[in-house]
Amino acid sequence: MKLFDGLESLVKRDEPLASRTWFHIGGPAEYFVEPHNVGQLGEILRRCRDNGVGVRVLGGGANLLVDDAGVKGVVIHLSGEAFRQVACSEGLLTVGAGHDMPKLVLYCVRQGWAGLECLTGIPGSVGGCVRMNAGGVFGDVGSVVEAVEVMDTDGVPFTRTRDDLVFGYRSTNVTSRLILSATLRIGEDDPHRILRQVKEIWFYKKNSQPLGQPNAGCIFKNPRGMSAGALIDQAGMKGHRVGGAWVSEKHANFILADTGARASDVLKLINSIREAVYNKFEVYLELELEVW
């Protein structure tokens, strides 16, 4: 049996990766898969595991930067109705992993709920929230998870509760390859109120990040009790270019992108600023972007 027998609807090869960053950079996906339901990708999931393809998971693209010769393998991406859901019951919000987040913030403000605001202005899917613990200085989504349902290798899905969850910063301890949804804790509130409050965080952003650009949002995690950005900027990095990539005036933790720029530019850079950072402060950046 070839490896997608029956299944080639939901398969593209060779998909180009790059407009679905927000880099905007990067070849493309040997094969690009969007499964319609769960039951598709647990099957999926065990042929790849069966034939020792390997899989890769892309949420909403906002803390990627690929390879500019692309990646080998099954890139899966959650984009079906099945993997978007939205249920609310008790106070508890259970959301799909495929979800926008930018999207669920302002759902929750029209019905009047609660606990999501600190994500306001953090891109990305919920799932991919979930796994890094997206966040900053307003407080993170791991706060407020209250459960997270997860796929293993074998295609089955089991839940995982708050009693076995940990979440640091930018991290988290759930290592099962797919997050298919997550049950976040919510409480009802007044709309113009969670309004305002999601106001204030936006125009905060706003006025310190370069919003509009492409990016990836930070690049680096800032170090204990130390500011990534901060230190960039002493070293002496902001508007530090090489080639189509370079440091934002904004914001010295933000790397922005030419149209034509490659990774390639961005992993120099990346290379540039650790160097004189460390030769600074004697401070070793830990990165924050994946890169694939």
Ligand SMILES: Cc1cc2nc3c(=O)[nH]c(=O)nc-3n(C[C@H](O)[C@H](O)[C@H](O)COP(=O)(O)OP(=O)(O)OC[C@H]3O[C@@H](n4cnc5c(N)ncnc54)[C@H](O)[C@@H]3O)c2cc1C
Contents of the next structure:
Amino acid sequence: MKLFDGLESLVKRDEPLASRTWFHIGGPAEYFVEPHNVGQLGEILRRCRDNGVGVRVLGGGANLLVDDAGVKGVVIHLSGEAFRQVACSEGLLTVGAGHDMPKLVLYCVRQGWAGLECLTGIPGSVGGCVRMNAGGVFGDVGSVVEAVEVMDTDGVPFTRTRDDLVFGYRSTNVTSRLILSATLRIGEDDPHRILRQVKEIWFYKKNSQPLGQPNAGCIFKNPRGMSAGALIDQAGMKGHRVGGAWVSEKHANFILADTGARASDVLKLINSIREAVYNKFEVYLELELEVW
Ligand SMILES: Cc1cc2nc3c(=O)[nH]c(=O)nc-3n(C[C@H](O)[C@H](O)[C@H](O)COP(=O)(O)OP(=O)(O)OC[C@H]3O[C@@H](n4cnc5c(N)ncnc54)[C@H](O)[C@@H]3O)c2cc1C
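The structure above corresponds to the form predicted alone; please give the structure of the form predicted in complex with this ligand next.
Starting with the chain above, the whole complex follows.
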């Protein structure tokens, strides 16, 4: 049996990934697969395992740099309706991993549901935000996750609950290949108060982050007790450019990409930044950005 026998309609060959990432950079996926349901997803994972084909998962592409040559193997995208469902019961919101997080935050504001305000202005999917434990000074998603439904390469879904979950700074012990959905704890509150807080966080982000040019958010994690942006700034790297990629003048932990920028430009710039910061402070900056 061939890898995708009977599932051909779900698969695109050599599908460009650049437009699916916030950086707008990178080559194609050898196989780009959009399953419609959990059954198809499980079948794809099992066939990839049995044929030794690598599997990656693309969320909203907001924390991703794809190599100029693209990626071998399968890239799964949970764009199907079945992976974007929202259900609420007794203060618990269960959301498909493919659901857009900013849309979810706004939906909660309209419903008068509090808990996700801290995720205002953070682009990406629910699955990607759980995987990255997305957040910042206002809080992170991990603090409201009660359970996650996940799937490994055997293609069998299972649930992990709060007592078994650990969330750290941009990290989690939810390491299964696929996150299918997350159950988030929410509380009822005055919609006006929630909206006020969302607006405050949005203005804070708008004033401190460069918007309007392709980027992938913060490139480096903050070293313990330090700000990566401040270190990069003090190392004199603001505005530093390699090809079509340059360090934002507004927030030094953001790399901006001009039209035509290449992944190799970004990677060289990352190395230059690391070197400059290490030479000045003897601090090695760890990537927050995922590189494929
Ligand atoms: C303008 C801007 C501002 C940002 N601000 C912040 C911020 O304030 N705080 C913050 O934390 N981040 C921030 N980010 C980064 C980004 O928004 C987060 O990392 C977000 O969680 C990425 O989600 P995604 O769906 O886009 O993931 P992707 O970029 O698509 O993928 C990231 C990782 O998650 C994995 N993944 C995605 N979906 C799944 C799934 N269903 N199952 C398993 N693994 C999965 C991918 O395989 C990959 O390893 C910002 C990015 C931008 C562009």
